[in-house]
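In the block that follows, a single chain appears as structure tokens, in the form predicted alone.
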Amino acid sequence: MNGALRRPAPLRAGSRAAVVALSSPIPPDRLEVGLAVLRDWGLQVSEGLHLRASHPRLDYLAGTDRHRSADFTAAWSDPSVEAIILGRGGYGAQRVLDLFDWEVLAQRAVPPAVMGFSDVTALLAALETRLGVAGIHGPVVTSLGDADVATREHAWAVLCGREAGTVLGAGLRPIVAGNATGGLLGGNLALLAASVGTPDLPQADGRIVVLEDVSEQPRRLDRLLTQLIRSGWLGQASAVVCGDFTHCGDPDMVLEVLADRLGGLGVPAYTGAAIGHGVTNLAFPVGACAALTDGMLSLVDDGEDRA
């Protein structure tokens, strides 16, 4: 699965990134702050051309479909453009998934890295499940402004191709201990639910599937992850690895929820990975090898050439 899909070509310093827009409207402030730490990495930054739009009648949405769309199209038919960054999560991404020529995308021989989180996961979803590409799961252009000074470094180096060797999260909290090796999959709890029955949820396999979440309620994340368990697909996964659940109610007990529901799952399940939407959000490939071993939860070298 790993040497499957296929990576993009490391960024540096002079390369293209274009920003584009697939869920909500993006602050403007929250968008020029994010948009000087690309400039500060030293890349060339585009705008897609709705990414500051809003949809006409449904205020929830960063201009209409077909826009957002045709942005990120644009962005990724470009062979100039190195990487794509999603300026902000919130909603909309898969509203658009089927409104992507496929066939078209299909042809670009060397992707463009793909950035994002949160409802960038339908996304980064049907990118795997369709174009057999691994994107990455990390900040979006909103985030990075807010982001602490690890998140930030840590998104650059994952961009550049330097992930190998990095720790996820270290102390992990046992709900089932145990270790595992895997490819990497998962993100937003809510979004990973939502794709089951779609073309776009790629297979748990043998995988450390991550999880988080933001402003799900305790009995909404149980909602959630018995979904995910009832279609069996969670019970695919080798490991079960749950970062930040921000905003979601008593901590303890969505640690209750956590444990109750992964907890019978015959696979080690930890909490308390470095990822989602808390202070510090790291960046990983989907599909990259890792290694929950001792309660840490590591990337390490699968020996794959980017492309």
Second form
There are 2 protein chains.
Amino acid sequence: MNGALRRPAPLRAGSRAAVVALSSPIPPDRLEVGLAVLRDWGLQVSEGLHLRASHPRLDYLAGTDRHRSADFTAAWSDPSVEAIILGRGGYGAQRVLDLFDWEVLAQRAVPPAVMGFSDVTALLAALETRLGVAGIHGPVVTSLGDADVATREHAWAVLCGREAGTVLGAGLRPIVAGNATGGLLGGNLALLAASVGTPDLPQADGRIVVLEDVSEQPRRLDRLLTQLIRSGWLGQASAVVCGDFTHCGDPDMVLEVLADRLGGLGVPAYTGAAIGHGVTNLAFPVGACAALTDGMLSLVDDGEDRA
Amino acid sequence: MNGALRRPAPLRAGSRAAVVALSSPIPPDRLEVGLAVLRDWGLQVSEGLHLRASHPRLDYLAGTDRHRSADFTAAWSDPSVEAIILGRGGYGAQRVLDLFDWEVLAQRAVPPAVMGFSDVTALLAALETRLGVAGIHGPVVTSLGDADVATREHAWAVLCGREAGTVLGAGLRPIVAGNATGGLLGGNLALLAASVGTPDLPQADGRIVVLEDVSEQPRRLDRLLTQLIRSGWLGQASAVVCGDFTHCGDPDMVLEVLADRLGGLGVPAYTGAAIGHGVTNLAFPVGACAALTDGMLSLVDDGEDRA
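Alt. form predicted in complex with a further copy of the same chain, vs. the form predicted alone above:
In what comes next, the whole complex appears, and the chain from above leads the way.
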């Protein structure tokens, strides 16, 4: 898959990055701490016009759909912007996908690096299905502030195109043991399930699907996984690797659910990758070629030149 | 749609009803109160073998998938059983849909009346898509115990085939005012969204879709509605009528979400039907012809003979 997706140019100190809100309102204090991390990397940071806005009626949205989508489009359409880093997850990205003028976005030859996770999974999926562009599944700005050193350093390495050979999880615990290779795809279980039946769910065929979530109780996780399975989507994967399932109730029950639902897919399935809402959230480019070998998930050098 | 769905024979005092668990474990005290209601109606009640079971590992399920599906199949396959009333909702029905031998179930010429709501929405949907059978969206046994007199009397009237002319909601509050007719389809928003992409989501074309839910916060409601909209499903309806959204957070915010998501469908949309997890939960046969007229939702006599 990786060869089929267009990659952004690697960043370097001095690159311009726009920070944009597509999801929930952003607490100002957490935003500032995250913005400082971006500046520590040497990025020249600009803010979307409505980065600090909130929707006039729906209190879980940062700004109206039109304002959020306009900010993203403005950043994407500015050729000097080399990266768009989403301010926060929460909820709201999928609401704006049908507002984007994808033909306009397609006109940019070398795409910017777009990074985020959680709710941003919906955007990463759409960048693949609509534009054939590889986004980066990694921290949002507010989570960068809370992140450990490994998370920050790894995110910057991926933004700079130095991800080959890095390890996203070692000593993974098998649900079904086995090895696999494939382009990475993922992340947030609820948003992937919510994409079933829409134009914005990439094919899982032959890929290593990464799943993570936060604040979804075991029976909700079951419902979400069951939809991905019953729709025929998840069974196409070459393997499934679970990251963190944070604040999802009794961890033992979460493992039971994952084992119950993923154990019958007929492909390797593991838990324990350092991806998601936990202390460590290691970034990866969507579609990047990965190997799952003896319980270790690592990014391999696929020989593709970066744009 | 109504003419296209096969209806059960009307019940009467003395009819045999099986109570079966397809979803979450059933609290014994609430079960007993509900069973007493069935006996008050004059039903001869039998219990599924695993009605009081619990899954050995997954604490949100009543019995294993095999046991739960076997109980339903046994009841359906017994020609003396005229009704199957689900014990409780919660979660789990969609897990067993692929375990049913639908060809075996199809052999019964006159189907039993199958009644339930909430998680049972997944079963009602599958009865339509797999067998062309009209289930009854109405109380489960545990909710019958808590139900008001109107709910109980109405459920019994529907089971007895006397639903024509009854009102499911009057003085409904418009999101988009307008009149419509169509076969009823519904109920639980989360389970309908979880059915997108599976074989078990009936077509909404020209139908009045009823939606209700419990314990889903506004942003979750948004995500679920957005999936039904973005998949192209909900926009096919002739109208959308919302029942109760119980324990879903701030009621004003719930109304904002419903207005935001349903206001742009281009069909009439109302809130306030007496359907769902509220005090009153009025039953209706899936596919029954209904009229939405001046803010009143009522079942009309479609001239179809009952089987």
